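Below you'll find only one chain, the form predicted alone, shown as structure tokens.
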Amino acid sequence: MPSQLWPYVTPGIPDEFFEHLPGIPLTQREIRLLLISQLRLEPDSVLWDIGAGTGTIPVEVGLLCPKGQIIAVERDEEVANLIKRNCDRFDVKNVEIVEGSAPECLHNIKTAPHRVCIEGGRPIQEILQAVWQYLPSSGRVIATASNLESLYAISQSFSQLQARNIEVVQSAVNRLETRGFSQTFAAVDPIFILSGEKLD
């Protein structure tokens, strides 16, 4: 369902249209375009989005899935309320802010998740693992690795929680960018995303 800042159907926000903070993460748009498609939503899924940040992923998703409802789990009451403004900018009325630290604040969830983005968190084995308790058969997982442990850390765990159909993606995405007098190509910092699902 289009907003008024961005009547489309496709997602794709771009970045600049985001109220953000200094120091607080912005899945950019290539990004959260390619996580957006490891989700694979249908019109009425439940989303938990772990390490919400800005809120971009909730606001995309929500305009895209009206039906749908989105948990944004975000420890930092000032991140919070970004999100929310951000929910508002775009006039997103199907996102929950869960304010609290993963996982320990996952119990206090009422509704269970078709899927799950985990976009950051130091604990990301233990949120994994607790998540996966929540998750339904064919529910569906997907995490951000942006080093080296933790794309160790969620492979291990994905294994150890024996997911299946799991697939791995890294970004390379360069923009055009202008730099004094001249047109330049700048890349986006490469990211891995990891997606699995629990068959039971």
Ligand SMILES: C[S@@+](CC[C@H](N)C(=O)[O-])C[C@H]1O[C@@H](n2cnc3c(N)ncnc32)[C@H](O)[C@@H]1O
Second form
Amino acid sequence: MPSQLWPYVTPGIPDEFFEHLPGIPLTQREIRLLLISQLRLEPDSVLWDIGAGTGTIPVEVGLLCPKGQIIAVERDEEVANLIKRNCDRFDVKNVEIVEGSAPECLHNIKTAPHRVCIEGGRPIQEILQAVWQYLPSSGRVIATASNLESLYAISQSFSQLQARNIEVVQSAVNRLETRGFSQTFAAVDPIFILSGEKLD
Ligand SMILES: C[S@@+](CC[C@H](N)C(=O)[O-])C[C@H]1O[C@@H](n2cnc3c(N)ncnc32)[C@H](O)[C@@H]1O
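Target state, the form predicted together with the ligand; input state, the form predicted alone:
So here's everything in the complex, that chain up top.
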């Protein structure tokens, strides 16, 4: 049953459709689309979204893969409640919210992941190493970096974990905005998206 708020089968929900709290990060639409495409989801994939924030990824993936299962991990209680409200807003039923800090809370999750999205989870190297223990062969991890230190940390971890088929993409997105009397292109913050697979 498609959501009334987003009745389309394609992802790409406008940012302003989500409930958004001041100071709580939200992955902007075009970046979200890149992340979702890199996840290479199957209809029944189990996705762990670590550092789920406003919950835009669980909502989009929940609508895209109604037979899949999304585990949204978020350390902040107020933000975890926001994820729940955003899932309710889009009538998404296949998201379980785990409130806790990764990597410590990961052992509470009952279902192993086929795909893992790590966005903003700190400490990133420890999270990646922990996630790798739960990931089955052919499982896939994507992680984002907004600065050189995170880019290096993720890249080094992938190398230590012997991740295969590594890809790195940097976004460059501009949106037309009205500023005063002008129509101006404004840059969406660029981000690196790294992906790697576990192949035994
Ligand atoms: C960049 S935001 C994610 C935005 C999200 N993808 C969205 O679209 O709304 C990162 C989130 O990760 C959470 N976080 C950071 N470190 C964490 C950790 N170790 N365990 C769980 N959550 C964490 C923060 O509280 C924050 O809400």
